[in-house]
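Only one chain is given next, in structure tokens, and it is the form predicted alone.
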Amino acid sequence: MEFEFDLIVIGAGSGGLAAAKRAATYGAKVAIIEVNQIGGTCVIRGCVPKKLMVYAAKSKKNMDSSDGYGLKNEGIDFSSNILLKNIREEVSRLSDLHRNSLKKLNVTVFEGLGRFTTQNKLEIICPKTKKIKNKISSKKILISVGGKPKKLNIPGVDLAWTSDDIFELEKFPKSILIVGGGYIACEFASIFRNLGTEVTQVIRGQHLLNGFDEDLSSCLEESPTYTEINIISNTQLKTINKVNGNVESILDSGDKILTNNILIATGREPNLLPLNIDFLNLKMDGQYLDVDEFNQTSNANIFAVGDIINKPNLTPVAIEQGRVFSDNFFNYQKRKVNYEYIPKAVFTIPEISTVGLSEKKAKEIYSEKNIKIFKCKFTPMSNTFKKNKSKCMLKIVVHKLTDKVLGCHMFGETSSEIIQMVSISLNAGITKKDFDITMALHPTISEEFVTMYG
């Protein structure tokens, strides 16, 4: 049987790109579909914008505290459309510089929605019309259509936000309630805070972060961002309403909070019903497809990447899937995606990042009379003369037996950037006496990962 492409990416998100470019690159004849802008959760609605709005509130932060350094300011004037509509612009441009790159590469791009009608074909919908736009065929598809926002089922959810709906407003509210406790409510929970909105934060369980090293959930709670968030715990939003242009949120206590708008950031979830592919058969890890080491469904011919398998949803991860499935099918190369030692942050004010296991996953695979812990807490040379003195927090978790390092875990400043630097060190198997015996940097944050003795 003859097929119009080598291969057929839907989803021209991070790990569809990395696939479709290093395809083509290896002579492969290859389509993508995508029924949004180019460039998918990370450069459209995720990481880059967002990373935009944190630089933002980390610029007003820290202008509205340097008093001390001398530098004096009657007051700074925060414009969030001039934000927005910035953000909007270089989304755009780097949008249209993936679309140039597919386009140096022979690289078909497809612009609307993609759907098996076999195993081998697709048709392209309009979203607009519903019409099919076109029908192909490929030797090889891979689905790499991301996740979306989880809504929750209870009255009025309509009235709220999601995550994606924040990069398309025209201005900050002046009040907001954010409903979750994981990475993305906590990020836009900071945002706000430090750009002035007033921010309420509900969540399900005790604290924040659950799943990360419980220090740092600690330390983020303690900072002084959250001390001007009003959390509200072991709580869940029952209904909305809308009141004069507001929004009245009900919680299970029956208490009453009313504010400009709602964001719902209980998580996200795979994007797979547009796809039609439940005549397919394949087979699933729960809401997430089923794929082998190589990436590849129960169909031979179907593989996935990304936030639709049940991998960590990181961006770099998505990348890496992408290239190996490639490296492997294209170039036939027998590369498998490394797993171990995945860096990950939070880009809350301070950051959080960690990587590797937290003290209390450590201690429930070695046992906690094997693992030791070191740590050290400080307010960091910058913060001197500033009148938020937030902390940073330094952790490292050490097999006692084999002295390996299980984890490091940081919160503070620039910490996402020292974090990457030590997933390398930890990927290459370094001890405690690694650490030990390595020459510091002065005066640095960074120094303090290996001048912790005990």
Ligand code: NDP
Contents of the next structure:
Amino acid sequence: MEFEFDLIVIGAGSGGLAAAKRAATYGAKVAIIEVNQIGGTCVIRGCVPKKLMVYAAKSKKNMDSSDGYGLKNEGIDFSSNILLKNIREEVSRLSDLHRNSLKKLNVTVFEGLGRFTTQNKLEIICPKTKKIKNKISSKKILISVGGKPKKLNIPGVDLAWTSDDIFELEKFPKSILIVGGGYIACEFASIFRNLGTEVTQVIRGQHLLNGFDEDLSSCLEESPTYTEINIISNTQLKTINKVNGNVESILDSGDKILTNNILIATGREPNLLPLNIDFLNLKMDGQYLDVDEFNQTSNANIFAVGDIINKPNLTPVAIEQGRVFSDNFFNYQKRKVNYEYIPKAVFTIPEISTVGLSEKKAKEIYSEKNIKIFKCKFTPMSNTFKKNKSKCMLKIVVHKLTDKVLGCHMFGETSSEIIQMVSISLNAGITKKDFDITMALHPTISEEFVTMYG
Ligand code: NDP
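Structure of the form predicted together with this ligand (previous: the form predicted alone):
In what comes next, the whole complex appears, and the chain from above leads the way.
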């Protein structure tokens, strides 16, 4: 059977773009379908615009406490509308760069919503008119449509924002209630607070960032940023009402909180519904598409990468999955994605970074008696003259019998940059002795990783 394309990619986010570009470099005839701006969650409404907001918040925080360094400042005037406009321009620039590189590689871009009609055929729908714009076919189809914010099933939920809405704002609110204690909730709580918004954060458990090493959660909760955030724990949001242009949150305790708006950040879910895949009977893994180690679904022509499969939902993971897919199916390689020791960061201020096992997980797996913990907590030199001195924390989780380093965790400025490099050594199977024989670089924060003795 003749097909117009060798590969159709549905979704021009991190994973889809990586796969499309890599397949095109191998000479495949590739099409990519996207209903929004090219770039996906990371570029358009995730990592990139969020990190630019983090830089703004850090800059303000540094300026707020510059007096001790002899830098007199007469008060800082933050205009969130300028920041948000600049971010939108930068995001458009990056989106255009992706579009241009697709053009250079002869990848055909279809704008609209991709919908399966057979296992090899798709129609592209205009989201506004709902009319069919094109019908295309391909030997292989890669689904990379990403995720969308999960909505709480409570009255008034449509009054609340999701993280997608934050990037569409013209200016920041004066006050906000944030629901959730995960990545998105903590990052936005930190951004908003450091840029002057009053923040209340509602979490259903006891602590922020469940699943991370507990020392990281407690460092964040004790940080100067969080001493200015009102955390309400062990509670749930029950109802949202509109009150005189503001929103009222009613908690299950009956407490009522009035803020300019609410951000709900209670996780994300695969955005599969518009694809019309039910008739294909693809095997599922819970809410995710089930794939094998080569990202092949239960249908041999259809593949999936990114936030629609049950793997860490992170940009670099999706990019690698996309590239590995194209290396295997368009360049006859037999590569697999390495899911070991994936470094992770939460871009709060200061930031949290981690690679490998938490203390709790390591003890669960190897038993408490076989785990040794090395930990230090101190005020970094950069905070010497600051009024509110946040501490930093470094922690190494070691297997006592093999001396193998199982996990490294860090709370503090630039910790994401440090943990990225530490993850190389964990992938190489480093031992604590290897850390110990490495010369320190002084004065740095990261030197503590090689000077902790038990
Ligand atoms: P997370 O899974 O990180 O956190 C979800 C939070 O919502 C948790 O605190 C969870 O509580 C809470 N929650 C879940 N359901 C409910 C509910 N029904 N009622 C009240 N609270 C609830 O999701 P995010 O939305 O923050 O982020 C989604 C994903 O995006 C992340 O998992 C990550 O993969 C990715 N991401 C990565 C970033 C990075 O790399 N820096 C930044 C942003 C996103 P509990 O802990 O009790 O389950």
